[in-house]
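Coming up is one lone chain in structure tokens, specifically the form predicted alone.
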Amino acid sequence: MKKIIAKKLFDGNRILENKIVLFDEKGIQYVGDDDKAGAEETFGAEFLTPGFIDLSSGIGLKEESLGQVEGDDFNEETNPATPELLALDGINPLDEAFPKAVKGGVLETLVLPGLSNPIGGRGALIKTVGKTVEEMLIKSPCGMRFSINNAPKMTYGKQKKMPMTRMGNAYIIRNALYKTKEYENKKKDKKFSLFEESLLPVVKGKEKAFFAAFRADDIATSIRIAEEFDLNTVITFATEADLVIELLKKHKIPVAFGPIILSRFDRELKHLSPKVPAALIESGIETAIISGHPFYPAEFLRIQLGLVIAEGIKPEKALKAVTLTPAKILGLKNTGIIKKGAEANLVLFDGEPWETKTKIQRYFLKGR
């Protein structure tokens, strides 16, 4: 049994002074003032959270300090519809990128396949530790990435191949669901095909559709595609989410926002600014920050908080938006927060997490 005495604690929804954290790897076994005895080992924190969720990052499949051809497999830029890929294949544990995670409180991330394509492939949750992939990982298949931006044509405008346009780019996506639904309804007559039944889950609402979008009206034929086949829908990026709230909010879609620092470099990047995710948090749509890893390093996801922190949001909601919302959108029932029975995935800063000058202690990992 392990002991973190903690002179600041957030558990997810708010920030406690002066508490007492006893923990093994089978989970959280207490959280509260009295100083319980028995632990093998003590800690000290000056501010205990949760363990970091990246809720959409290309960490380990385009990595650092390598160049074009080596190092990145972050898309796959040879059929604008490849639903059948898994990013969990492509993934290198050994990317330097996922130790800096760590370092600024990373502990679990989901990574979906590149932006080039309309339909990019499936998502792996994975933990940022680990020798092997198969030791970091947590759940694959995880979701679906779906394009809907300018990246799409950008690739394919070249070969002068379909998407060229937004409406190229919808169609795709709309025409791999449909002939999705028609696979599924005559499965029995039909040979099996892995484009089909990667999608499945999907059409199924039982694996998320993960909207990778940044313009207003990029987010508006997100949400039309996704209402028409009842998907179970996140957008992401979502730079002019704010623009759309109402829409948001009406559907109920909950939105990945980020990176929030990052060079204008695109048109869609014009609206960029730390007020959006402020105003989606204000608003009350479930919003998660993620780092956008690697236009923005993961290692600084807790650095972003400090503007969003800036535009007024209360360093609780701030904190949520890396913890409990992103471990709420997967559907992850014990993590990101500090309760009995949650998983010990704790990280002990030694000053506000968001704080520039602020460094990790230490880390734990299911208790480890």
The other form holds:
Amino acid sequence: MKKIIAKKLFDGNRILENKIVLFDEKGIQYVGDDDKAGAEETFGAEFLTPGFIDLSSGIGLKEESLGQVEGDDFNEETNPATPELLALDGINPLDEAFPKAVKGGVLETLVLPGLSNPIGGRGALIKTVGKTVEEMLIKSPCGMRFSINNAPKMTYGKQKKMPMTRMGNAYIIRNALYKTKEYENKKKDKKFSLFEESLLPVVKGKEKAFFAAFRADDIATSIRIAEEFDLNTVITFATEADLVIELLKKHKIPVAFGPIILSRFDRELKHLSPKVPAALIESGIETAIISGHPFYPAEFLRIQLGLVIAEGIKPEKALKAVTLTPAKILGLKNTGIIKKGAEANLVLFDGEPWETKTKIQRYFLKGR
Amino acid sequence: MILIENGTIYTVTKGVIKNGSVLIGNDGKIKEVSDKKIKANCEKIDAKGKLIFPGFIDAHTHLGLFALEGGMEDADGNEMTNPATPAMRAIDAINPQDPAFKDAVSAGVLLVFTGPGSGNVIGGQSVLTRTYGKTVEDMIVINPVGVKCAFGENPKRVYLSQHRLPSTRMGTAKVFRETLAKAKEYAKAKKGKKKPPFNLDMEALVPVFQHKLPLRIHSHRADDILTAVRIAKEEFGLDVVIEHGTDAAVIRDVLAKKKVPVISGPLLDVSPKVETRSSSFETPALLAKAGVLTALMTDHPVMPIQYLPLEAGLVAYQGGAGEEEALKMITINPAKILGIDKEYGSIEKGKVANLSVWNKHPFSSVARCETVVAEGKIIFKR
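Can you now output the form predicted together with its partner chain? The one shown was the form predicted alone.
Let us now look at the entire complex, which starts with that chain.
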């Protein structure tokens, strides 16, 4: 048994003071005020949080410090609809960004293929520590990447292939979903098709559809398609999400917002500001904050929280956006939270986690 | 006149003054800095509980040359049609309507070095500009302020794809050396009786040989930095500033000895290529400790300009430079490198009144810039 004496503890919902946490590899055994129980090892923490969960990242797929051939496996830009692809097959556990992400408190991450294809492929939920993807794996496949923004147009338009327009983009997604429905309902002479098999869990609502959209109209299109097929949807990036708050609320759609620290190098990013995630959190929409790695380093996901706090959001709500909220969106019950029975994924900081001054002292992943 | 009173003043050159006052004259200069109350009958800013900093200087950006919220039409940073284009002038491409200028002001960044990218071995003439104003003529402080050059991966990648020289580091050095040799001859001939035929590219390099302009050389790898220094400084006796200098810490003793300044960064990004692999918040601290004159850059738009203070914060706390040294790297040090430290870079009597007032130290992620004064005028208020 290990013990942490935390001056401040963020449990997923609240920031508590002077708490004791007892845990081992099986999980968290105790959270409270009683310091009587003995432990093999005791650690002190200024600020204890659950391990951060980065809800949309390309870490391991687009490797740090490498060129396109050697280390870029983010976008399969040869076909606009590639639901068959698995992020798991492209992740390099030796990407130098992984140990850095850990240094920033990010212990779990959903890796999704890039944005070039309207249907990009299936994600992998992994831990950020391990030598093989098998060691890192929590769940694969996990989530389907859809992309409704300028990227597919820019990729295929110049190849004179569909999609050249937003209409084409929506068509490709809609057509694939209709075909999958037809495949699902076909009883006789059914031939195995990896394309439809890959989309089947999405159409059945069992696997989440992660729509990458920046502009408000693209967010609305994503929701329109999601409603037509009754998909279980998350909007990622979501630059203009605050302009369609009512729509998001009406359909109860969560948002994975970020990166916040990014140059507005495209017209689609015009609206980008820390004010947007602040407005989303304030409105009660389930909002996760993401690094969007490699657009912004996962290592400094925590610094983005400071910008949201500076907009008037309470620290506990900002912290929730990288812990309990992404866990809820992913349907994970025992992570992103510090409570009895949860996985002991813990990060010990020497100060406020969102501050430039703060360093991570130690982390535990599954109690180790 | 404006009086800012009761604030904590980070003068940079004369320490930190608690409960201090700054009086700004009608000429846009700082009239007085004091730890006592200053009596003046003028507009007052109560800075009680606030922190006052000199205007920040970003020593390397492409602000205005790749206008934000735009497309390819707005990208004017790299004239990648010839590997040596010294006559390209940043002033002809800067778009004052680039919304990033407003971002800069909102974070107290009031002066920037901006210029061509690193696609060419010799890219062209960079400027020192204000971050506010409607026309470049209003905005420019010094034009040109340096000639942008580049070693390593970027020019290689550009011209390899066009199947032209340079496609190797040797090729890059050849273009660089040959152009400088021609310019040296041209500059010499201009002084003689028989004037050479007019050549705009060569004209651009004449001030470099007169030591009026430094070469601002993009280089990451230690060997690239040393190649740049060897050719420019040793062979041609020119002034050199190293841009990025990812591996500069490895050769910090050499750079300190040769008095070569380094502008470090961008650091708050994911290392995009092989030559940036050792990118670290510790590099600026190591350089400064070794005696290298060091400044920081956002390399905007690589990192958004408004996060220059945040980057400096990470250099201070994560990289070990400390608050005082990191603050110098975005104020007085770039001012020294740019040759404007008599007028800018600190809060001192007689210097240009460029200031920002913050609710917390700007190195903090939750800090907000509340008021910005540029040349004695309030240009931003939150």
